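One chain comes next, on its own, written as C-alpha cells: the form predicted alone.
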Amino acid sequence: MGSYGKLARRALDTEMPVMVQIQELIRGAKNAVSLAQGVVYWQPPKQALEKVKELVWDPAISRYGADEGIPELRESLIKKLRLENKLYKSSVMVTAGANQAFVNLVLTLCDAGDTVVMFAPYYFNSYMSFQMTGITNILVGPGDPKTLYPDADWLERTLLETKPAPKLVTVVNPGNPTGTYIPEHLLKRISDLCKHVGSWLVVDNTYEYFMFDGLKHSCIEGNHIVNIFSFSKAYGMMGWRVGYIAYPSEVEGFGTQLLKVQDNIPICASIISQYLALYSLELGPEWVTDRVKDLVKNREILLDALSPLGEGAVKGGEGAIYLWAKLPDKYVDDFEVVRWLAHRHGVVVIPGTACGCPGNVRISFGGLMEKDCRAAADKLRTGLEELIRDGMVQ
C-alpha cells in the first residue's frame, strides 16, 4: 500500500492545479497580495444572508435535497434564463459550483479516449477534468494573435479532418484567464460547426454579468448546446458553491444521465447555499451589475501598471475580471517570473503555463477593493519595470 504505482494514472497525467501552487507560493512569500484567484471582493446580498440565517434551524435544511435542485431555485432558474439569456428550451440541474458542473457534463457526454477540443489560452480547471477523466486526447486550438478570439478558421478544419469528429468543443465566455468576451456572429459559427459534425458545443457563462465598455453578453441555445452558470462572483458566493447547467430539454435521456454522475458526486448542492441563491435571484441582476461597474476602476489601475510591459502586450479585459498579458520574449518560464514578483516584490499573478500559454500571466482585478488594489498595482508596477531593466534581481 502506498506504492505510486498503485495510484490511478488518470490522477498521475492530471496537471496539479495552479491554485494549489499559487495558495503555497502566497504562503511563503511574506505579505504578498494575491492578484490571482478568480474572485470578488463583495460578499453576498445582505438581505439574502440575513433570510437564510432564518433558515439554520429548520430540519430540511440538514437532509438531503432533490438531485437536481431545489424546486423554488429551478424554478426561478427557468425565468431567469428564459427574461435574461433568452433560453426558451433548456432544463437546469443544480450543482456545487459551476467547476463542478463542469465535471458533470464532462462524464456525462464524454468516454475516456474520445477527442474534445479547447482553445488556448484555455481555463486550467476544465483542462484537467478532461485529463482525470481519460480524455487523453484534447485538441487545443489558438487564439487570434490580437484578439485572443477562439480561431473559427481552424476550428472547421479540425472538426472536418479529425475522425471521429471531436465529441465536445467547450469555450469560456466572457474568457477566463482572458477576459475576452466571444462576439454573438462569432460564437453562433462555432455552434454551426459543431451541429454540422455532431459535437457538443459547452459554453461556460460565468461571468455573464461581467460586461464592460457597453458590451452585451449573449447565450444561443440547440439540441447540441450546454450552458454553465454560475453564483460564485456574480453573488460573491464563492465559498457557498452553487452553480448550474442548462442543458437542452428536448434531448432524451440528457437528464437522466446527468442525475446518475449528480448522484454519485455530491448527491445534491449544500441546500443552504441553494437557498442563499435563491433569495440572491430575488434582487435582480441590477444587484450584480451595481457592483461590476465599479470594477473598471481596479482595470484601469492594472492596465496602467501592466504599461511597462510595452504597447499591445496586455489584451482582454473586455469581460470576466482579467487581463492577460505578454512578458518579454525571453521570460518563456513565466512560473519562475510568478515567483520572483511574489517573493521580491509581494504581488502575486498566475502563469501563462497554466493555460496552455507559457510567457504570460493572468491578472484578475476583481478581487480588491480599489484602495487595496491600488497598492497592488503598484507593487506590481515596480516588479515589471525592475524586470525589464535589471531582470529577475535576487
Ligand SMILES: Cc1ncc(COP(=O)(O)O)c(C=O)c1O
The other form holds:
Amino acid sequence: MGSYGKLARRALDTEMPVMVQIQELIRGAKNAVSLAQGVVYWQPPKQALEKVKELVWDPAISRYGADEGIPELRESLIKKLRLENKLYKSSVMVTAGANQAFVNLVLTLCDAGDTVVMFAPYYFNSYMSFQMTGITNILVGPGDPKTLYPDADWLERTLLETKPAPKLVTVVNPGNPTGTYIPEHLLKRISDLCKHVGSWLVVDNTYEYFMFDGLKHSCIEGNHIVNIFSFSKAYGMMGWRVGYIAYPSEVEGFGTQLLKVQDNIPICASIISQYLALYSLELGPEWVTDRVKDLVKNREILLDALSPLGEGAVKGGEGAIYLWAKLPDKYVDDFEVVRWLAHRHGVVVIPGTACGCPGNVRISFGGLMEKDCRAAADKLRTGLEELIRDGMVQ
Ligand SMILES: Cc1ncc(COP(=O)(O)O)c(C=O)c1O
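The structure above corresponds to the form predicted alone; please give the structure of the form predicted in complex with the named molecule next.
Next comes the full complex, and the chain you just saw is listed first.
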C-alpha cells in the first residue's frame, strides 16, 4: 500500500501547509511558545457571544441558509463596505473565512493552466490555492528591497510581456507575512495595470483594521477588482470561520458563477457564526481598533528582541500582525533555524521559505498578551544572540 499512484497530482504537487508543520513542531518542542500562527489573543465581543447563546435552540440555526449569506448580515456588510471602505458598487458573498473566499475566487475566475501573479514574500495559502486548482504557472514578483512594496515596474513589464496576459493578480493589504501595507497610489497603479491588460485584481483585506503609526488602509473598486475580508482577526473569530467577498455588482454573471462554487464547498457559512458576525459588526470598528492599538506594545517588544539580527534586518510591521526578519546570510535553510529555536529556546516562528523567501522568518505579534509576549520575546532574543554568537549549537 505504498504507492502514491492514485492520489491526485493537484494535491501531491501542492506545498505542505506550513501551519500544520509548525503545529507539529510546537507539540514536539517542550514548553515552546508560539510567535508563529497569525492569530489574535482576544475573543469575540462579549455582547455578541451572549446574543448568539440565546439562538442555539432556534431551528433556523441548524438548517441550511442562503448560499450567499444570511440577508441581515449581507445588508450590514453592504453598509459597512460603503461607509468604511468606500466600496459603492460591490455585492457580497459570505464565506467560511477569507481562505475559502480566495478558493471560491480562484475557481470562479481562473482555469487550470492560466498564469497568475503574486508578490514575494507571499501568503502561503494563496499560493497553495493556485497550485491545487491546476494553476501552476505562478509568476512571483519582487518587493522593493527596502519597503517590501510590490514592485509595480516589474508588474508593468510582466503584464505587457506575458501572452496571454495573466488572468489574475493578487495582493494582500496590509500584508501577510510582512505586515507591509500598500499605499493608495500604489494600489491604484497596480489596479490600472491590471485593467489595461484585462487581468483580475484580487485584494485580500483580512487585516484592514490592523494599521499602525497613523497609516490608513484603503480599498479600491472597479469592474476588474475583487476585495476579500475576514472576521477572524478583527473580531477574534478565527474558529467561527466567517469572511466575505465584495465583488463588482456590474459584472454580469459574476454572482451566478460564484454561487456554483459556494454551493459545492460550504453550501453556506455556518449560520450561528454569521449571527455572531452580525452582532459583532453592531459594535462598530472602534471595538476592533481599540484592541489593535494595544498591539503596538507587542510589536515594540518583539522589535527589540530581534535587534541581535542587526540594523536593517527587520522590515514590515506597519500593518497586520507581522514582522519580517532576515537571518544572517549563511542561514538560507530557515526551517532548520526555526526547528533549532523551537527545541533549544522554546520559541516558534514561521520560516520564510513557506512564503517564497528562504533565509527569513515571520514573527507574529498578535497572539499573545503583553506579559506572555515579553516572555516569548526574551526567549527569541536569547536564541538569536546565541545564533549570532555561536551558531546552532546543540
Ligand atoms: C492574508 C490572509 N488571508 C486570509 C487568511 C485566512 O483568514 P480566514 O480565517 O478568514 O480564513 C489569513 C489568516 O492568517 C491571512 O493572513
